[in-house]
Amino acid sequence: MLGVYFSGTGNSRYALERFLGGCGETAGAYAIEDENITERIKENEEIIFSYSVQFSNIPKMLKDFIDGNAPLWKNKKISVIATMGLFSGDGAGMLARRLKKYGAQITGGLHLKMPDSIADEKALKRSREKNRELVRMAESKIDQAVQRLKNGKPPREGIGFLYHLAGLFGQRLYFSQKTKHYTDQLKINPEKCVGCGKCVGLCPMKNLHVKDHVAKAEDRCTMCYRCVNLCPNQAVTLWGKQVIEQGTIETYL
């Protein structure tokens, strides 16, 4: 069983390693943007997407990583695990229809409610002991899941038709286009950076460079948020005006 995932924090990460480790799996976990993620996809028959919703939605980096590669899902069997910080409604199901789209058969979905990314906003902010207590839940649920998957009936949350209603009516309807394109609203303080590149080896989408000492983003954001969480000068923003909190998932583990 081969583990992929798009992760900004590394909630999507943790979960996956812990539940392929919880399988006994030795294949591994492995980003998108991994050089060599196509071949390991092909070298394997069964994989368990592990990624992080967006205003209950794929993020945009994933939906072009799957529809880009879409001969490469005929006949895998995929299990899909959705980290989320408050509510998709079906997170695993909406990355489970469009695999299924290119022949994909999909034999389970995960949810996890996790410690929200979004370092630039006060609305999702929880206490550090909240969030701590939000990873022990979704580690024992992940533990539970791996155990239901060992007795021949794997967990389907996300997956359904009532799932889908949820999710299109949670939050879908009205925040579509949130993660439709790419975004050019990436913000980065001249006062506050100090050119260090961090930022730029980070991006998943080569989004971002350094000029005059002082980093550049253009416009291809896919709002991962690991520059805004891991900028040491708390330089960057995105959908808020300054950072409240950064927040990794070592932070709470």
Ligand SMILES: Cc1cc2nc3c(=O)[nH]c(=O)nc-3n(C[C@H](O)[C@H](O)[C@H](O)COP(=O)(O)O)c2cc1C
Given for the second form:
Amino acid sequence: MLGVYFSGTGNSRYALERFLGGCGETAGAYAIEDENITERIKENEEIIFSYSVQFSNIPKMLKDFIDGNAPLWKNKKISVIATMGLFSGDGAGMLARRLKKYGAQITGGLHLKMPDSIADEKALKRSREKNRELVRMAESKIDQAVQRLKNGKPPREGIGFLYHLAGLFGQRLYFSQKTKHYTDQLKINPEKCVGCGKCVGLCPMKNLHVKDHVAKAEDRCTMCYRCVNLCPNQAVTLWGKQVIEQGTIETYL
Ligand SMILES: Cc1cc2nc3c(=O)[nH]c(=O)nc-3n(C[C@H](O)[C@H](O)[C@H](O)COP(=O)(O)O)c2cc1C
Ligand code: SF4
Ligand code: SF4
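Complement to the form predicted on its own: the form predicted together with the ligand:
Zooming out: every chain and molecule, the one shown earlier first.
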């Protein structure tokens, strides 16, 4: 079983690695930006996808990856883990439906509430202790899902008509435009940026570069929030005006 993930701050990667570890799988977990990812997928019949929900939707980069590799999914057996800060309705189901359209057989779905990755908005902010607790709860849910899989009854969270309705009317209709395109809204504060280039290497979209000792963003941001969470000078914002609290999964382990 191969693990494939889209992850900004590491939640979805961590969840997938724990799941695969519990199953005793050794094929490994790879990001969709891995240069050999399509070859790895071709070689494996069973795949488990893990990704972070954005506005109750699939991140644009992941949608493009699925659609751009349509022939890869035919006859694959695929389970989906969706991580979220609060609620997605049908996070796993959304990706499952897209893959099914290209001939995949969907074998399971799992929803995990994890620390919020939007570092520059107050909306879902929790204390560090609360985030640690969330991660512990997610770990326990993953371990239970592994047991269910071993017993031949994998969870099917997020998959089915009622989940679909919850996702649609929860907020997807309202925010449907947010993940339709890549965004040009990423801002870099030139007074805070020291041109260290850390963000350039982190960006899965190659959307950042340093010019004249200051980072610049182009218009291909997929809102993964890596650069916002990891810039050492808190110089990057996207939806909010200032960074409130930075964190990645390692902060809460
Ligand atoms: C742009 C953006 C939109 C998000 N929208 C939602 C949402 O609609 N519902 C939710 O529960 N969490 C939402 N989140 C929170 C993430 O889904 C959550 O923190 C996720 O576990 C991050 O995982 P990652 O570190 O693997 O990227 C959003 C995060 C980002 C960056
Ligand atoms: S990581 Fe921050 S300080 Fe370094 S180049 Fe990027 S924006 Fe500037
Ligand atoms: S610019 Fe930042 S938030 Fe946007 S895709 Fe790149 S790393 Fe992610």
